[in-house]
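The chain below stands alone and is given as structure tokens, in the form predicted on its own.
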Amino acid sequence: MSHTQPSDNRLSQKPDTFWKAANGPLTQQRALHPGKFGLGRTPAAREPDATTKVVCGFCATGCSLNIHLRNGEAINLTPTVDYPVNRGAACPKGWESLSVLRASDRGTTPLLRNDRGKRQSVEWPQAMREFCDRFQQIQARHGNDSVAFLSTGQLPSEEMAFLGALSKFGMGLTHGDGNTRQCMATSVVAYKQSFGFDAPPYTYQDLEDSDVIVLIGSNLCITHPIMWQRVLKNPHQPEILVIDPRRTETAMAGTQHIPLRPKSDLALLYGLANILIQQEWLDRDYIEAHTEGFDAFRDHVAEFTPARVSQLTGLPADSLGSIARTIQAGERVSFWWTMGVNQSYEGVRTAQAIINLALMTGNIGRPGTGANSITGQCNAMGSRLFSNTTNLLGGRDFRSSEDRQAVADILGFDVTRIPDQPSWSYDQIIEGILREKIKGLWVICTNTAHSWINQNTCHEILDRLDFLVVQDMYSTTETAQRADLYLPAAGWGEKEGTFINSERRIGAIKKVTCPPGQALSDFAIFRLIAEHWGCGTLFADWQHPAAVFEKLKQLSRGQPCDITGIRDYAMLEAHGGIQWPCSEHQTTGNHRHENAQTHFTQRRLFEDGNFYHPDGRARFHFEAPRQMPEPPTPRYPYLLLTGRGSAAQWHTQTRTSKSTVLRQLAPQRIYLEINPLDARREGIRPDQDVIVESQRGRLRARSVLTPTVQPGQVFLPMHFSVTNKLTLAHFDPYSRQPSYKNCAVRVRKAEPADDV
């Protein structure tokens, strides 16, 4: 590897001059100037009671919000009814969004831990001496790479291109990841490798438009629920194909529920192929003119017989039949997944078998079609793109030299400041720990201590890094309280910029209110860092988002996600949103809609053929489905599913437990349920307490007796903090992304001598 490491450090030099200029004395509580270095304070100039479009900071549907202020602060909040996406619905928490910034345990001051081990308030100066000088000295003595960063879904895309190129280039640092590997590396892979880029090619349009859904592993009711809103409208009567092992709300809602056995997935997909295909249900001509590798897939799939599919699914073999024949009688099939895909140890397959499923029957770039993942965070498509993770900044690769040189000339950087490997991904990054490779950790707007996989496992191995800096929101987070340095940041409604939702349209932001306290933009901290580490210069012209926005710009150039059109913010807010591409020489959009209020664009790729490869062909991926790591045995007889519990939690609950609209609307305790069958054979009754184990550690939850659970399978909502003590740590190979959602456990009641 050939970057470099800046040799000027001028935090040495003058520590205090450059905060003492950008902030004015610190002993104003709201003295920080705003609009310099990004550090502005105060909500942008507008009229003192007005009403302005902000896209919602939650999940990746992108809904639009009007945000309602008196005296230049947002005081309430309305669904936008003009705006493609969500035309005038919320969820829960898209109306509960500003309530959740109000929080009592906001932080607001920098905190680092003395020698007693408590943490105590220091000012900013103070903070960013101590955060370059403790990850410059660990660098020092074990080199670059032992520092790391892991970052988030949730930050804007021009924050996020700051951090990477501040870690990557400014920093000299090679690792950090994202904590979108926990939701959408998978999705990722699997385009990349089918299509030749990461390009989801839908529009919301599509789940109107289709006269069949099939949807694997996405309980879209409860997980993205505006997007179950477009299903509800579609005029078409579409069956609705759910493939889940639980009955969800959303197969309840379906008007199939396929219940496979978890983990199954990849069989039946190739088993419905095989059945298409036998039947010559297939679109020939779509297959020669834009696809490679049928042949062999053909092949593949030959063995997966309904008696054999029926075997390793649990489904009766004259079901996959009647699945076959409602996909073969639609004339437009969209085909739509989340999760339940993801989050497998083998889900990069089950993601292409699904694509394969697609393309061989020509259900893909025409209205109502297509191969559509939805993603989870509100900018996880601005991860993927923009964040210099795993990719180089607008979906590049880092061991091509072409890559780095084009980046390097785009932003004025020596080319040997770019790294020549891509990152390692997270899971490594926690193994680096173990294996005392990386010794600082900077984590940036996530709660790894509460969501990564086997929590016990994770927590001893954060508690061995040197020195651990987080910068969130709240103090307060699982992996906040073990830093040594907590940065107070500010979140969504504080700040600027723009965020990609899961249709690939960049919406923006807005300050629409001020951060608590001495809590910055994750922008102004890092300008901060830059110019206190020494690299400062590089970043000279990196003065506000819109700025960044520009570079972003120019990094799409010529790249399947060009986005040289769109003049600034305000073109966004004027087109309701613009999905990618649109370069400088396109139209906004090829599919117009209009209202009296505004005009927008609905665009999905692939409508001429022409795929990202060099040669505009899509492939055909396939592998053998693998066994499961840790199926249930007679000590552990149960399987555990994880997944989203209620419309009303987010995640780790870090934001969603501050509304007490949101408390009220979710459980507020832990539970498992489990099937009235197996709840019977271990004695256990309704709304008792019961003890769920793992060979990794235990929990005490409540129980909830429901069919809607097969026997032999249990689940548990991933929001609580307990529920990671179970899971077990096993990766795509490909993606690298965790499998949350499969490993044994066994469940028995509480007795009063039990102990969590």
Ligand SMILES: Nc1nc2c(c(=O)[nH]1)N[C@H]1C(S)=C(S)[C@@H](COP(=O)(O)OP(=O)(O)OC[C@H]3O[C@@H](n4cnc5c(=O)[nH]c(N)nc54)[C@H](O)[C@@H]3O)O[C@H]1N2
Given for the second form:
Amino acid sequence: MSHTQPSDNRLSQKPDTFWKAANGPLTQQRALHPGKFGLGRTPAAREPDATTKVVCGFCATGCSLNIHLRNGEAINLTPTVDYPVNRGAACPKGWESLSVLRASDRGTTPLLRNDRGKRQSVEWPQAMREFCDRFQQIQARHGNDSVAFLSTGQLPSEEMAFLGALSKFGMGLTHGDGNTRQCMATSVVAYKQSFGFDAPPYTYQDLEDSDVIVLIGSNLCITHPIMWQRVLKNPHQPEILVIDPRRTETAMAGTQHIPLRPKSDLALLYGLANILIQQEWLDRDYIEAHTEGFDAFRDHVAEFTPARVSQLTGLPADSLGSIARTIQAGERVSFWWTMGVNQSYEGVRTAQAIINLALMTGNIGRPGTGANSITGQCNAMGSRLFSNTTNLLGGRDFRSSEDRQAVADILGFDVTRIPDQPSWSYDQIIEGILREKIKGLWVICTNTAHSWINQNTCHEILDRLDFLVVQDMYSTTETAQRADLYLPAAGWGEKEGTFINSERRIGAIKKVTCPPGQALSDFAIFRLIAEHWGCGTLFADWQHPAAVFEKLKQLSRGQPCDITGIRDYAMLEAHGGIQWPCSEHQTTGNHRHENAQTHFTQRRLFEDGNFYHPDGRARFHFEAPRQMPEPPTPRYPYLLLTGRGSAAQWHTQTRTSKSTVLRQLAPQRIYLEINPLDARREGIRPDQDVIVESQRGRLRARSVLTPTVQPGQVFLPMHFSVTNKLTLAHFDPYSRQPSYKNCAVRVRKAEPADDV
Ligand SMILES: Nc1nc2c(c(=O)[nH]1)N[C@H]1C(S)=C(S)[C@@H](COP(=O)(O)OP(=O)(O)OC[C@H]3O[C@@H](n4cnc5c(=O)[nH]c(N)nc54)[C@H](O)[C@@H]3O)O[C@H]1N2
Ligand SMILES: Nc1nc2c(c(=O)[nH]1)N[C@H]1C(S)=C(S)[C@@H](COP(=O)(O)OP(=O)(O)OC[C@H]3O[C@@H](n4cnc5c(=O)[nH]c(N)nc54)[C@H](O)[C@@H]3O)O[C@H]1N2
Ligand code: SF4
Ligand SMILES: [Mo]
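Show the form predicted in complex with the ligand, please, because up to now only the form predicted on its own has appeared in this conversation.
Following is the full complex, with the preceding chain placed first.
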């Protein structure tokens, strides 16, 4: 590292002086620990009224924001013009990043539930004692693996790696999973099986280079608005096909909307493959040189005739031919998918059906092509590599003794500390609580009691725990309110580290303002826990995020995600972020890339046709479509779709609801989108209270009559906690990702007697 760090003696201080030092005014902090709190490394420290660049902390687009400082404290922001991702644009959430930090429900002290069930403010040392005593007692009584954690795709990689290492190698936990299970697990498994490593191959420039863009189950206009802006900059007048049961904002803006029946994507994609094969609209050379398993795939899809596919998808048979022709006519076809694919009981095979189309038409590894999963959260890509949950650190495998040894050597731990099994998945942890296997749970940076599928059982299950700890920026989240111990965390802008965006670009976040009260960065909390737990010496050199970034580099060495060529945070800033892989070979000595600047700015994978399986070939994976577990019935005649409602709302709204600007840009009450024909049949008028009911629960919403949802389907935004009272807990068998976007409901006008 270019910054030499003074040794950190904070943990030898008493913890109460520790947090005071960590959280004093910026000037005081700098005096106490020059160069220690991020600001020492930003231009802010040298020029207190300067501007510094930070990547956004909401979605995985990974825009860069210029933070304008006065006296070293952030006062405003503007999108960065010379950043290769957003080039001067930001969506409303990005613009409001600073205002969401200043909310009255930010946690300012730890809160401990007392004997009467009331939450009481306590000092950090007591909070740490409770944390360690309670979890250690549970472990002593029920075994080490009776305590588990649930984490996130929204912490910097350095904090994720610290959490993963501390919990599994220090505290002896076996089970810990993240909210990325709700989100990206399907893509991870699909890529691993097809390509040999979890590797989204694209760069955003592909959005501008394609002449055909196929969006499957993605509402890009509102969920990744700045990626959509890149589509708008495409000079090739691309065909934009939007495959979505709803006529979304994106479907309206595209050139062709394909309103298939929900969860019939697999049939559609196999049907398209069949037509392409029948017509010989293939890249035979590519298939032969770079893939494995095509013949069996050809036989499998032969049964998906246009007539059958039309019946399964509800699309006219001739529209299939026209989609196939569009793909054939394209010279640079890119396929992009998000939650309409991943959140499905057959998500992995659906994602792979998309990958198969790209492989068989040779649309991969060239500009404007690719089978491209779009990531959701700011650092979901970091969690895929460095959270130490399902994968061992660096995209490795817990079951491989070689990988365990490599990690132990790099980190200087005894290899016996590393579990030889991957963690239980999120749903298995929740079920583990029900089966009384898990007694203690530590939730970090996710709001399980709102976002997990089927909330009625989820709430009951959380309440069964002997000890629930929630570490969050806000003390009022649905999950924090259920906690026995709440730990107040600093958020984006109040700490440092790195995120990896959807196109594998690593960018830095910095501390540009102070967290409120006694709130600490998650990094500092992990350090306190290590010390109190009794494993502080193991983490003696995990002093600050930059030191852990060095470890991430070593953990990535020789892996497809090798980042050993990134010198330090300053290098990331100098290059506008850097996409992985970026190995030492690429940046130093004779191997230095000829055109280093371009090389750093844009990079896609598989340009040489080599995939990560030992034989270098990509695989065709396929399977027969499954039955929808809960299709509509006469008693529950509508299929419920859920998803994002607006560009101004983020998930469970703990952050976005704190901005007056964002609140004005989005509905404040939950609403149900229903087709006017269905509404008429049910006697429902616009903007009226309705009751929506599934077999598991019911809720009250305002009606929005709109032809954007098809007859027989309704849509609820996920941003209101009641939505998941209705959803059915069912999962993809390979990725264990919840299938949030299909369950049967009924709808009626609310009556005065209704008590919901
Ligand atoms: N404003 C905003 N932006 C966000 C987020 C946010 O909360 N707010 N969250 C971020 C995160 S973590 C994620 S994961 C992404 C999600 O980004 P998206 O996946 O784009 O968002 P969703 O609305 O969940 O789902 C996309 C679409 O899938 C469609 N769909 C439902 N069922 C099916 C089906 O069977 N087949 C097909 N083809 N489509 C179907 C829905 O109608 C919906 O329009 O957004 C990220 N960006
Ligand atoms: N019905 C339905 N449900 C869904 C979905 C759907 O489409 N439909 N989508 C699913 C998907 S894709 C996702 S990704 C999940 C998202 O679900 P969640 O992860 O539960 O949603 P968030 O609101 O992003 O929760 C993040 C929490 O972390 C806190 N936080 C933010 N920054 C920090 C930090 O730096 N440190 C700490 N300690 N805390 C912090 C926030 O205050 C918030 O409480 O929802 C899933 N649930
Ligand atoms: S598009 Fe995503 S990364 Fe860009 S400003 Fe909006 S929320 Fe932030
Ligand atoms: Mo997500």
